[in-house]
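The data below hold one chain only, encoded as structure tokens and taken in the form predicted on its own.
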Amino acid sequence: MTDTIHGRESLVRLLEGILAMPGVTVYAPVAEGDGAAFDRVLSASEALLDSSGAVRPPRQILAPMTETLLAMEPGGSAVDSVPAPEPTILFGARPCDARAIVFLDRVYAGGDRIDPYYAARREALTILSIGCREPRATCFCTSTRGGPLSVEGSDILLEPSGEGWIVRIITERGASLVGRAGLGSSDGRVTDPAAFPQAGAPRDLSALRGRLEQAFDDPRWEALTAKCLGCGACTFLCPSCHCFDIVDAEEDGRIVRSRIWDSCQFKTFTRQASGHDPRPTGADRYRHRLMHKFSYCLESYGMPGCVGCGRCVEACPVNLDIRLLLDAFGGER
């Protein structure tokens, strides 16, 4: 039994040793393209364990891109398809997309109105996160009242010490898998944030709130985003956007809805069927984009819609900084 991990060995062992419990589909950063992804491993050598953040997050572990909500067959009664998954093991996480499935829970799960599809697979995860030793460049966690060491909606952080990791036990399903995997705990004492590098300067979200609320009308959402091309990959690439459509077709002779991933930024996504938009420009989508992450969650949820990942910033292909933008509508830090 141990509290830390020695060097990147150390971890492949770790991760080997989940992937050999019995039962266990485990999800971890993978090669994608250029950057990584997470998507299921079968072996320790699939995964990307030094890997700075996957460029697409974790959110469709739990809310699929595309999922059959209900299937109807000819001339019978629709049959739910609310999934029955096996015990999830999300590892090497970062601390920030561990954070948004936080904000998730509030939407899918946190009001009187429970989604079972979510709330199934929710259920069965438990999320092993690694501590970033050193931000991205587009990284804005801190400004988001996150951190690079932040324990929250993590079931286990490894925090970077040295070479290796200390073993935080977050909450007593950490402490199940941390048992399994032949694994002690530290003394619960997590490190000091500040100790480690920021990513970005804290912002009174309070008071940014109330600036961008105030800035709704204001002429320069016209110019400082009159380069959106309306493509999505911000809302798409995003661990906490949530946005979907629900359609319904006829596959193999059987009716079938699903529920399908969908963005505010598309210019159809407000249309309605009389013709009329209320958010008919590219500058009143992405207004309401800002809004929404950090006026209307705030008050929906108690926390932002955004976790300060940066995955935004390094997918526009027009170079859309939403960190510019509020600093342009939301002022001073």
Second form
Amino acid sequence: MTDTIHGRESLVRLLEGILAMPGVTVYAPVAEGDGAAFDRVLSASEALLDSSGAVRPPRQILAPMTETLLAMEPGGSAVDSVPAPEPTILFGARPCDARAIVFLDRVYAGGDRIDPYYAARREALTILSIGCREPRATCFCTSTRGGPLSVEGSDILLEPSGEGWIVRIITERGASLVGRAGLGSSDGRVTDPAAFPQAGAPRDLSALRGRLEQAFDDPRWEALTAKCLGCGACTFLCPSCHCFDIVDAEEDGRIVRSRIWDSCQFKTFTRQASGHDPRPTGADRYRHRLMHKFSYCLESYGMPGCVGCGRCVEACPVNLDIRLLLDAFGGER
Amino acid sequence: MSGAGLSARIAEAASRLLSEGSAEVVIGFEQGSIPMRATPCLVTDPSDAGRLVWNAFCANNLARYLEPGRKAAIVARGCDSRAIVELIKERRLKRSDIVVIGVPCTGMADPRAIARRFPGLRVTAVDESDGMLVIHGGPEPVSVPLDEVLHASCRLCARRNPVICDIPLGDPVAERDPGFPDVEAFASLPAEERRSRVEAEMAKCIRCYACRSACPLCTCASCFADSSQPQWVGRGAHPEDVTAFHVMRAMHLAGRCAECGACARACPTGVDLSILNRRLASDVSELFGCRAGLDENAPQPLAASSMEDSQDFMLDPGRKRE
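Got the form predicted on its own; could you also share the form predicted together with its partner chain?
So here's everything in the complex, that chain up top.
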């Protein structure tokens, strides 16, 4: 029994131990072209444990790109498709990924309505995060109240220490997994994150929100977002974006109702049946994305709709960097 | 001429064009916010012209930003100009509305190729000189010839100097049209292998439409993929819907695709289906003897008709096909 993982081989053995548990599904970062995505792994060798983060966020584990909600048989009977997943372990999330799941929890299951599809998958999920040794050029988690050792959302956090990691148990669920995987653990107290390299100077979210709200009618929105192509790369790579559409289609003689990802950056997103569109321009749509994440979500969910993972900065085909927009409209300068 | 020299001349031309009112906007590149990235820059104030740069990371096709009726100057190398030529032929743009600031191009560097070349290196900055990239971020700078880390589309480029040009900057570079070695190599693979390669690309698609949005020739005011009445193609992640979208988009671009590779470079998950566009370009080249964007006077092969057409059903609508 040990509470420290000494180096990479021990980390591989931990993953092997988890994979050997009967009746669990394990997701980990795996290579996808030149990048990485969270996908189901059957052996530890498939996992990219040295990656500095997956290009694609883990949200499709909880909210798939396309999921069947119900099906209507030819006779008219409807069959609900609420999933019943086996215990699932997300191995090797970053702390920002785990925080994004805390956010999704508030969206899908935090109010008086609980989304049964999300809730079923979430109930089955245990999250083992690996803290970040150094920030990437795109990281800004510390501006969203997160950090390289944030424990929010994680059941277990592996805190980098020398060549290895200290095992920090955060929740009961984490304790149970650690016990089954044959690990010991340290307590949930985490080293002062200030000892780690930071992702730039943190922004003051409350001040930022106030200034953003005042900047709603700022004439610079159009010029500063003019290069936006109106694609959905930022929203679909975002770990906390969650907007969806519901579509019906015929599949093998049945009518299938599916939920699919949608994006506020698409021209068709707010177009109404009358033809009217309350957000007709690219600048309107970009402003909405920023305001939603840094103003409306704080109001609705008590946390920003952004965890500063930097995927949108990396993914944007034209390098429209959300951090520069935040500083332009919400900064002091 | 070095990137820095060209940058200064681009800025100078942009400032002059805006000051004298020859253009409302100058479309170029400025330094990006992260290493290995230049970003499109739309300059309207002459005092901002100094932001414009030219380097090996100018990945986007700027013709995407031209709008009908707006007097615009655009920094254009071969691929941007090929797209402009097609847009003018399709009467999407008027030649007289556009000032082409022409730059020669030796190809753009692919950050993913650099990452493959130097695994684990966290690049902080890249300098360029004489066809070499000097990459900073490790204990010591490392260097690599630009030619060895080019985007695939740049290695296959048929025309590196601008096809049309009003303000030529820099000395033209030698042309080296390599033809379609990628299409030939792909065609020589067994059918199963071809299928599995295309399916592997499709499997990465998240339907964000970055490819469509970055494409200078995807100019439809409303895209078939967004239509709900009728719904031509399903919008979700089902493989058949993903396939239908990509194949239909490629067919819409047959004979029009400028082969710039902007779609593959825009894709956040690294989907590269340019083989579909390249195969169609190869077929059009073989059947009609022309390539999109290379000749501003040649008709678009799939939008033109001729009394000499070998397929006479085209000329006799009453005739039934056998």
